[in-house]
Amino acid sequence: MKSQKITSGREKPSPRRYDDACAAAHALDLLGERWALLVVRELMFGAKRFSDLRADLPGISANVLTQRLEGLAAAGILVRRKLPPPGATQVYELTQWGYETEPVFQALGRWAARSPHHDPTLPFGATSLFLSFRTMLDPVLAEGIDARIGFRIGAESFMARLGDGRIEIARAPISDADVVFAAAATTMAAVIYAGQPLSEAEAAGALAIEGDRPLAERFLTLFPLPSRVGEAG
């Protein structure tokens, strides 16, 4: 008589999953790789091709990128999708649900922002950006503020309207903006978030604003970051 193989019924689990029910490993699970989650920040200001992907993560390898917005697209977090003629290139963008990580990438700012090792000196994209505003906009001190504010971020340019405590942005081209900021994003990261002079940066030619002078350098205080752990405060 042959003996039977009994199961479980359970698959056995992947060394790249944590079998596990709890909805944070499950997100983990579909997050949680290396660079996976960097991907889909740099695709939450719209669609990118991948040489745009590779150019705004330089420390990803093509063959990586290639299996991380492969994973993301089967979890039906982006999509890839070819552009009417004359582009004609293939793009990734993400999917509605794939936007709403946003609250993620601004938890884990606020969060990691206490951090007494944080540095924001280091290299910082527009993307980024654009991100921490909407993470670290104060709406006490933006109050009263109604504005357009557009942006020249190297060959990019972005929109904002800053109105009733908050910041909508977008990638578009600039127009009838009340203030506009032409610098680096480590730049402007540089002034508004790591104490630099905004004299000294105009100065040194990295930073140039033109429009309501008064409302960009009220501007550049709406984003205070949190107190680090272990400071008092």
Given for the second form:
There are 2 protein chains.
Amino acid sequence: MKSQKITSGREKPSPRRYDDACAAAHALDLLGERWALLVVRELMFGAKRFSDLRADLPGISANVLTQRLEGLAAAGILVRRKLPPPGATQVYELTQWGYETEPVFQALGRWAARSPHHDPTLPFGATSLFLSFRTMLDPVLAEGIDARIGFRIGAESFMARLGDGRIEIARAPISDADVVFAAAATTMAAVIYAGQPLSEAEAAGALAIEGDRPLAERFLTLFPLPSRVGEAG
Amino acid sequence: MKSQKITSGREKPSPRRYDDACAAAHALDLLGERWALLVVRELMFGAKRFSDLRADLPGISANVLTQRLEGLAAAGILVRRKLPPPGATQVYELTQWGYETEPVFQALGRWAARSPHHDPTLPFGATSLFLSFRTMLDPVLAEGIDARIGFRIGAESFMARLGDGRIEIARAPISDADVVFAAAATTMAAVIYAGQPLSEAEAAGALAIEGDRPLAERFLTLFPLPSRVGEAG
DNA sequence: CGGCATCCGGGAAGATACTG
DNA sequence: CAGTATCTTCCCGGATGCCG
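With the form predicted on its own done, generate the form predicted in complex with another copy of the chain in the same format.
Now the complete complex, all chains and molecules, led by this one.
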């Protein structure tokens, strides 16, 4: 007999809240638990399955992922959907309000990019890469470009549209692209943010470019980082 | 004898990190622990003492506050300073980079203001109130106003300057104000954000206005909230 | 395989008491 | 006032196992 507690139905873990009417504190009630924001981040480019989330969040354990998905669903930040057959599997997808967390990631990312302790050699996923594009694109540098750019990151593909100094990105098959990058997300980040020479990445076979090469080279310069704390501006 | 571990010096609690190069994940390494962001919030209008922080963060315990202050100081987000005598007590003050977290609070606050579960009846501090002013001010509604507005919130006083559709706020003695509000932060929030009639708050003795009353009444309308999730826009 | 329940060990958070 | 010490509780992380 499993040590039995008399309860009516399922025991609610009674989420720990800040008793604070400040809206930011309430945001932390909903998103402040460990892993919660990273789960949301991984869904920013569309629905994923449980095991995709586990794979894209190395370090999270299955039961914690289950708890976070429950909590985020209860809060109305994401929903469970059943995909239609074939492959009638379950996926998790952000609600409209869930997608509206993007400014939070942008603010966190811009701020932490200045951190003296930021280690760019850690693992880096495709979602983070494309979120960083939307965060860091410099509209002035991108002026005058009108292009469709494809990305093959592992088994996934993404399409970006540059125009009017803005960028739109979606997980989508590559079609009608002016140029296509094929590389790991870490490699793209090393070239764009850490200044690794493009030729070096190509020579190592870590990155391949098909199509308009001058466009590709210019694209890599559109995402300047802010100066680190303690450095000259 | 306190069960003794052989260590050189103090034991480092080995902070739990996400192994993720994403800058937003790194931000959570630095600010993601429980209470950390609220400690930073309380310092956004200037240095405070340990016991001020305890008083303004009901629910935090002394040892957790100690740990957070240590961690935030180690990360370079705040510093300990000794005030010059008289009253040579210790205070905690954000670094420049610490003050740059304000966009994070604005993004979190704007997002959570739409939450269906947000409870505005919870305790609400002066720092949150004035941060919310900077976050929610509608520049169009504020156009054409040029005024100095004072606030007496409990024992503290703040001065706001409205001009060019923007607002500047500082913890400061009231001087040369066109109008002065005296009320608890919760009362100000109830009138501005929850639509409590001004006359009702005044009749209850919860709010007093000295000076330019039409200006005061207009000021209270400058901070529109976004529509809640599930409501019409 | 996908999703969830259960058990366990370690450690962080919460509450209280105490010290310089 | 500014923290430490101690104790308890709960969360996190890992492993295992069940069930569709």
